[in-house]
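We begin with a single chain expressed as structure tokens, specifically the form predicted alone.
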Amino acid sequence: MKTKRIYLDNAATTPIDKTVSKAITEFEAHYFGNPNSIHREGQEARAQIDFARQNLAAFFSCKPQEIIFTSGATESNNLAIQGVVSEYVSAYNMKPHVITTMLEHQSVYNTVKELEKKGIIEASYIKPTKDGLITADQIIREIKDNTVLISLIFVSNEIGTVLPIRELGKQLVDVNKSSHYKIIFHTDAVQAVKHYNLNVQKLGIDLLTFSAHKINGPKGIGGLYVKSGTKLANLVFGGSQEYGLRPGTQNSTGIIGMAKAYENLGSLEDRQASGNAIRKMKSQLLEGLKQFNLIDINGSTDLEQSCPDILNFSILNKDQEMVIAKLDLAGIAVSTGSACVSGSTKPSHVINALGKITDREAATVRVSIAKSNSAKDLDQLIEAIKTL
């Protein structure tokens, strides 16, 4: 009998939900027109995209025209960061200062690094504590006269830390009253949409990145919330699609699938209830890992300061590739961290930022749990770790 595999890499991607697949299939069966064409077929497809945009705007409590569709989070993060920087350079002939953290996804961290390397910007990278925590005050202290952008991940995709987005948003209201340049506040909320309140009005942000495939939606589709009045320079030039910010024919089927995936998340209360159930499994895993002397948790063990679904730990004196391979052979899918750097045998910039990695060999493991998992899955993972 074929052994049932246990999938615990949901922070990398998730299986597409059947209702999402159905929504995509039904859309493709009835609407094939280019949504930018003026004939009936085009306008019917355009209407479906408009409905999807309205539904996503309701999820984020913003205006439909503030939702820009992209190919995914990496493009959204680049549009946010490079768009703001280019706009300020062009408007003020200045060298902007950007603040970010050492906990960011590669599409933020490496983008800022590249702009800094080219001499286009100055940059500050906020270092977390050894438990992976960062405070709003740390960010505020780094603000300079030429600071134009703060980009913070909402939930660390590698260690699960929750950053103080709402608190920082409140503080920036006062800071911007006296700052030389309007400081734009961007958050990558890809890992946060599952469990947290993303009302952009309450968060006090200007730009928010989101995508679909982390919530049982399709790959290759994402979006960027752009607060009205926030100016971004284009990364790509062409037509006038997406209010001129993202030219090119829209990924219509992806948009429909993404809107359905967000609809499936339910109300905030539904998301919080789901998060609480998943957090119990995370607590179970944390308790099970205590029996191992050579396992070190990466990130906070305070469940209020970390998300419900991501747990990262290092197994000392073990080869990283060997650990992941053995768990895979045991029927368990986990990862070393972000899928964007899969295959690397070196600790990521996030793990290095915690200051706990030495010359001692260690295997980093990220477990990301979904509502489709069970307590039995976590028990089997613990048993598999015993055999490493």
Ligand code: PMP
Contents of the next structure:
Amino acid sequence: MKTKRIYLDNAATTPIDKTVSKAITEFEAHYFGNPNSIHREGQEARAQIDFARQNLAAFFSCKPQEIIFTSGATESNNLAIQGVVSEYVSAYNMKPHVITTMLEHQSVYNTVKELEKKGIIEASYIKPTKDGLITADQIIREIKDNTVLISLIFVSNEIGTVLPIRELGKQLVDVNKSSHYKIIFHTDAVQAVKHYNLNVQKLGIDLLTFSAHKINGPKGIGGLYVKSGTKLANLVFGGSQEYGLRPGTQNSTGIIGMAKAYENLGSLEDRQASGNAIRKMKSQLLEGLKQFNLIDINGSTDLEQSCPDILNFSILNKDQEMVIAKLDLAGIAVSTGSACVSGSTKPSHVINALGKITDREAATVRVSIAKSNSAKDLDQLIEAIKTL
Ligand code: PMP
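Mind sharing the form predicted together with the named molecule? What's above is the form predicted alone.
To see the whole picture, the full complex is given below, headed by that same chain.
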């Protein structure tokens, strides 16, 4: 008999929701035109995309023309960082300073590292506490005369800690009144859209990265919110699609699927209610893990400063690959951290930044829970850990 799988890797990706597949199939059946063509087929497809853009703009409380569609969050993060840096370099012929953190996803961390290595920017990487927390004051203290960009992850995809985006947004209003160059504030909100208030006005940010496949939407589609007046240089050159910022025929079906996935998230109250239900399962897991002397939680367990769905822990004296493989054989899918570094047996830059790694061997496990999971799933995981 085939054993029922327990999927607890929802921060890596999620299955496409049936309503999303239906919206995509219906769109494909009726609209094949190039949304940039002026004939009827094109304009009909364009109208559908415009509608999707309006719905996404409503989700983020911004204007439709402030939403740029991309191939996913990796591209959005690159466009945000490289776009701002190139703009400042060409406008002021200077060496910009960028502030980011050691908690970032590879698509931010490695982009900043690369620009630094090429000598294009100076960079500061803020170190978190051993619980994976960073304060707004820590960021403010790093600001220099040539600081042009702050890029901060909203919810850590590896350890689930929440960074003080709104508080920093508020403080930056004053800082920008007297700063040498206008400091652009970017957040990678990929793991935050499920449960947090993403009203960009209230957050006080200029650029926000989002994607679809972590919320039961399709892969290979994402977007960047670009506040009106924020100057970005292109990464690629071509036609004038996406207000000239992202040339190339849009991924129409992806856009339709992404808009449906965001619609399915519901109101902020709905998202918070679903977050509360998921947090109960996370608390159950945390409680269950207390029986193991050799398990150490990575990240904070504070309600305000940790997200409802991601829990990361290290199991001392265990081999990384063996742990994931044994759990997989037991029918449970979890990960070692970010799917983007899987295959690597070394701890990620995020886990290293917590400064807790000793010379003892340890396996790092990330569990990411979704609405579709149940308390029984977490019980089974706890049972499986006993057999490792
Ligand atoms: N940022 C964060 C926080 C993520 O979790 C991910 C996905 N692992 C990405 C960026 C990259 O997203 P995409 O797969 O859409 O490029």
